[in-house]
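Encoded as structure tokens, the following chain is the form predicted alone, with no partner shown.
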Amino acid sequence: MSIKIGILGYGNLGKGVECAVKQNNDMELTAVFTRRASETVNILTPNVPVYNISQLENMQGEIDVLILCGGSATDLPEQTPKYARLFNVVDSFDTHANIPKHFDNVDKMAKAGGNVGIISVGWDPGMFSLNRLYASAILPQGSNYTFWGKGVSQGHSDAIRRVEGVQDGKQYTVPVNEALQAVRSGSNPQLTTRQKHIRECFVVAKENADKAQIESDIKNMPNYFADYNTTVHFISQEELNEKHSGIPHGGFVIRSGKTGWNAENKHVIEYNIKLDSNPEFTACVIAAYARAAYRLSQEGQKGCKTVFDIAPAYLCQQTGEQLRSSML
């Protein structure tokens, strides 16, 4: 029997989830829900209906897992607890500082509805979180380092586009190679924010805009660019469309630690990813955890979970016997 998946939100992530469902033969897409007029949304999967979000609450019993594809700033803090009372849910909430509060809100509502909610699923938080945990448990004496990029930061790109005089723009987060190599050496360097990453901006200015002012406004923007070495390149809209239309990303999680009676031996654990499409990869991680949500629910579990709480076997289509014989 296929796991019946519902998608709420049909932007880049929602489209990625649709593609991921197609690649998992134990899943089927049941419906897509949108805040837009449903007749204006054309999806890729044939014969699957698109509904307005107002119809979602009437779909209990028809969806095994609802995947929430909204934004972390305003959508998910409201939507995930609300719908966790009605469905098993998975989201990609990625505001790290607010995860504990979000967990508590979802946990309360999921338990009230007898459902499973899995939050903060993706690659960071998500796969990177798991690798930080595993490496810290294995090498208790050491330090964790996380580098993001090279890749497009969608939040920082949006911040650029909000600057007065900017028509369009993309921002890339780029690890500083010297810092990366220092960490890989096992020397446990103490690195500041500025030493770890640079911000590279490609900006299309509006006609007659003050480019010097735009550059200053970007470089001095608190919480986004002020703490980093930032480069601003002014280019045409045509060049932006031609060379910067994708959404690639990636990064590294590194644990540098020591073992031995006198901590005389150094060890480095590294996990890295390189992504052509950030939302499509995130969607694939979410699909695996949707399978876990379904299985946990079938076992009678309820409440909120994170990637830390779920055994790896729950993510896979294979049985435990198959996993032990093929991957262990």
Contents of the next structure:
There are 2 protein chains.
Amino acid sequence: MSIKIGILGYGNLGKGVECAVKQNNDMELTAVFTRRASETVNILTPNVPVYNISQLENMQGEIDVLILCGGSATDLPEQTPKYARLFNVVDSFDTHANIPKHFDNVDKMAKAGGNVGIISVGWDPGMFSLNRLYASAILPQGSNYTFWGKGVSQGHSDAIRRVEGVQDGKQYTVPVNEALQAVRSGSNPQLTTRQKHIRECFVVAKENADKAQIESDIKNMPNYFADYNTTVHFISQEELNEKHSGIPHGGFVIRSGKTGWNAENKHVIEYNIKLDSNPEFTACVIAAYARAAYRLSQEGQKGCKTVFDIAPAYLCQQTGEQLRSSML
Amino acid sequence: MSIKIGILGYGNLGKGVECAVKQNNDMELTAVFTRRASETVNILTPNVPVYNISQLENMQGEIDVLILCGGSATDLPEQTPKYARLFNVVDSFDTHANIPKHFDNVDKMAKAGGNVGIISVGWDPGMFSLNRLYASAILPQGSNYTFWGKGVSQGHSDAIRRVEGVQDGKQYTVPVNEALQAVRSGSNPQLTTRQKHIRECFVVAKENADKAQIESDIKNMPNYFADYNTTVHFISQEELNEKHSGIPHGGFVIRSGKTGWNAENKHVIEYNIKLDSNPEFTACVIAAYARAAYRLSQEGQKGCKTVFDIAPAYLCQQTGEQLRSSML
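Please show me the structure of the same protein in the form predicted in complex with another copy of the chain, now that we have looked at it in the form predicted alone.
Everything in the complex follows now, all chains and molecules, and the chain you saw is the first one.
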């Protein structure tokens, strides 16, 4: 019997979840839900319906886990608690500062509905958080470092596109190699924002726009660019479309610490990922945690959980016996 | 109130656990137990007793978690089930092929005694296993690769020392850089044993020994060296003592996989560690899981568990709330 998956929101992440469900042979896609007119949304999976979001409330019992693929700014704070009352849910809420509040909201509604809600699933928050936690538990005397990239930052790309005279643009966050090497050496460096990442911008200027002004506006933009070494490359729309249309990303979580009676021994733990598609990878993590949500719910558990609260074996199709003999 | 830790076996690992307990301020060392005459064993922690192993049975109620620091060949298969009947226990049983049987033995006795037993804790099995599992769950369509080193292999060093004419020796397992790079590129290579690791031996020959014969005996030793490219360096006892007395180790777990409707996107997940002291790092992982054993037992759980069965939050001192706001 397959785990019946519903997807709410069919952007890059929703499509990624659809692809992930295809790769997991214990799951099947039941329906995609959208705020758009459902007949305008074409999905990849044959013979699976697309419904308007208003249909969701009639689907209790037909979906084992609803995956929420909206944005963290306005969609998820409202949708995740709301639908946690009706379904087991998984989201990728990634506004780190608001996680505690989101957790409480989802917890209350999931408990009220007798469901499991898993929030903030993906790679950061998600796999990176797990690696910070495991490494911190193992090496209590040490420091954590997180680097992001090389990859496309959607927020920074949007910021570029709001600059006067800009027609289009993409921003890559790039870790500074010297900083990475210093951290890997275990030397435990203190690093400023500027020392850890550079920001590389590819910009298409409108005809007759003042490029020097654009470059200056970008480089001096507070919060987004002013605290970083930023490079701006002007290119044509054709080149942007051809070379910068992907959504790659990645990053590094490193902890260095010391052990021994006099802290005489050094250790470095590193986790890193290199992704061709940020949303598809996030979707794969979500699919694994959807399996966990289903199983926890089958066991009678209720309430909100994060990746910290879920034993790894729940993510896998295999039995405990199979996992012990094949992967331990 | 601290978690009261007992250590059985005071070799490199036992000493490492003692150091790890010192770094975790919610733990205290209650006693060290040894098969040796207890008065011949000097430990680092002031005012903590060393007892003969025969005293262990009288210590129920005085120890929250007993950490078993013996060897996997003969000590742990007997000790872990035996003491799981009396205490919550953690071991680092690392004979991969025998884990299922060991699990069953410990499970039966831990359940009989109402205790929690966590087996095969360390880095492989342990953290490497966890990373194989997480990455496999995330990228179902992909391949796992594990590389060990650069580090000292105790078993291979022992094998060298058994060769005729050898006075002393140390063996390093070294991952082949080209193989690592090929795996990291996501090209999903098929690699033979010889292509993944080389074996580097530092050997002290006895006076007048036949060095050519020693080198040939080592390189052709079945199982240990014959399937690898092996290099043998003859050095003096002084040089061996001076430059090769440490116990460094490390390694890499890498999974590459594909996502997308037509598997068009490539992803690489890597976990790697670089350790000055293999036993001290193993001990640190064990200490974190001792905390988990204590907490699970407090919740009324019983039986044998592995790293796969334990939610990450159990490893940390912090509350769920603290973890969510600081690490997620």
